[in-house]
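Consider the single chain below, provided in structure tokens and representing the form predicted alone.
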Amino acid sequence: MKHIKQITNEMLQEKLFFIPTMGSLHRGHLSLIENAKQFELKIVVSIFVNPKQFNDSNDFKKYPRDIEKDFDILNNSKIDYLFTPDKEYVYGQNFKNIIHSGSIGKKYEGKSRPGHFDGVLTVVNRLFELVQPRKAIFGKKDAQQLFLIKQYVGKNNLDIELLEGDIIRDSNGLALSSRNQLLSDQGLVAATGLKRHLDTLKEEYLQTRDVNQSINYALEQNKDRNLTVDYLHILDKNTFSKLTEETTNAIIIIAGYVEGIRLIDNIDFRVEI
């Protein structure tokens, strides 16, 4: 594995598979790497904690970082390049190319974290410019992020094939996240309530087909003083908007706080018309 701070011309002559991360790696990230190994491409993993996607400076400061552990994990994973750019290399002094995420980017997670998805699309676009990959992969856990990135790549005809990595969960159903490392043992138990909300809402909706009733039922059935739900929505997965009579692919998204740590999760499923 080569550890680089800047992309070289030599790298750009190769066919690259890109896995952007913010570090503090876990089994979810490793699953993305295993996916990448199916292709005959050089694998580039980046670690860059992007300040532009944090609307809370304290959240940025306390975001978990462990570059030495990450280095060992990636070295053992036998990737080709570890790319750890600094802020100056990514953005420069007079960077102005902010990518706006549109109306969807202002809803749900974007409503609770103003400017978050503008920051996400901005850094993803910039990293794509630097790395120039043939393929890139993003995890499904950040469902709204994945939707917006796919939308951006499609609208701008970027010559990059996007792949989706499955959500990896622990034995209790908790979606793996770098932020989980900030939770106590009690907090980890409380965080499993996110998945229970999702499962309860799905089951109730499939029985009643009543969105509001199903959401209220899920919230009532899964009350936990250690978990504060910020939002719980069921949406059309193809549009990331309200369900319609034509919806066949649905997604349920949730965000909440445990011990002051923000966590998100989702499940998707088919809806029979």
Given for the second form:
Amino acid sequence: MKHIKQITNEMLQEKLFFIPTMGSLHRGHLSLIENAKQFELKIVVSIFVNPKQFNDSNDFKKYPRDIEKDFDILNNSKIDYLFTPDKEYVYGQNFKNIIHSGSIGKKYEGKSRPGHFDGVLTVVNRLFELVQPRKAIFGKKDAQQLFLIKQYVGKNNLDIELLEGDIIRDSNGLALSSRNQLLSDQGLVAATGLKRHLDTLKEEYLQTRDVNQSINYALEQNKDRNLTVDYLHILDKNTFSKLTEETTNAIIIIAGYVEGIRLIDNIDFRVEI
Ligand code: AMP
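Form predicted alone done; form predicted in complex with adenosine monophosphate now:
Next comes the full complex, and the chain you just saw is listed first.
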């Protein structure tokens, strides 16, 4: 594995598979790497904690960073390039190319974290410009992010094939996240409540087909003073908007706080008409 801070011209001659991350790597990230290995492309993993996607500077400061451990993990996983750019290399001076995430970017996660998805699309677009990959993969864990990136790539006809990685969970159903390491043992138990909300809402919705009633039921059933739910929505997966008569794929998204740490999760499923 080569560790680089800047993309070289030789790299741009190669066919690259790109996996952007913010580091503090876990099995979720590794599953994206495994996915990438199916292809005959050189694998580039980036680690860049993007200041533009943090609306809360304290959250940015607290975000876990462990580059030495990440280096060892990646060295063992036999990728081709570890790319850890500096902020100056990514954005330079007078950076202006802010990508706006539109109406869906202002809802759900975007409502609670204003500007977050503009920051995500801006960095993804910039990293795509720098790396010029053939393919890139993003995890379904960040479902709204994935939706917006797919929409952006589609609308702008970018010549990059996007792949999606399944959500990797621990044995208690908790979706792996770099933020989980900021939780105490008790916090990790409380965090498993996120997935329970998702499962309860799915069951209830499939039985009753009543969105509001099912959401209230899931919130009531899974009440826990150590988990503060920020939002719980059931949406059409293809539009990230309300369910309609035409909906065939639904997604339930949740965000909440445990010990002051923001966590998100989701599940998707087919809806029989
Ligand atoms: P992050 O380092 O959190 O920005 O995540 C980098 C990539 O890993 C994103 O595409 C995430 O969606 C993906 N990812 C994070 N957690 C998981 C997980 N538990 N399972 C699958 N992919 C994940």
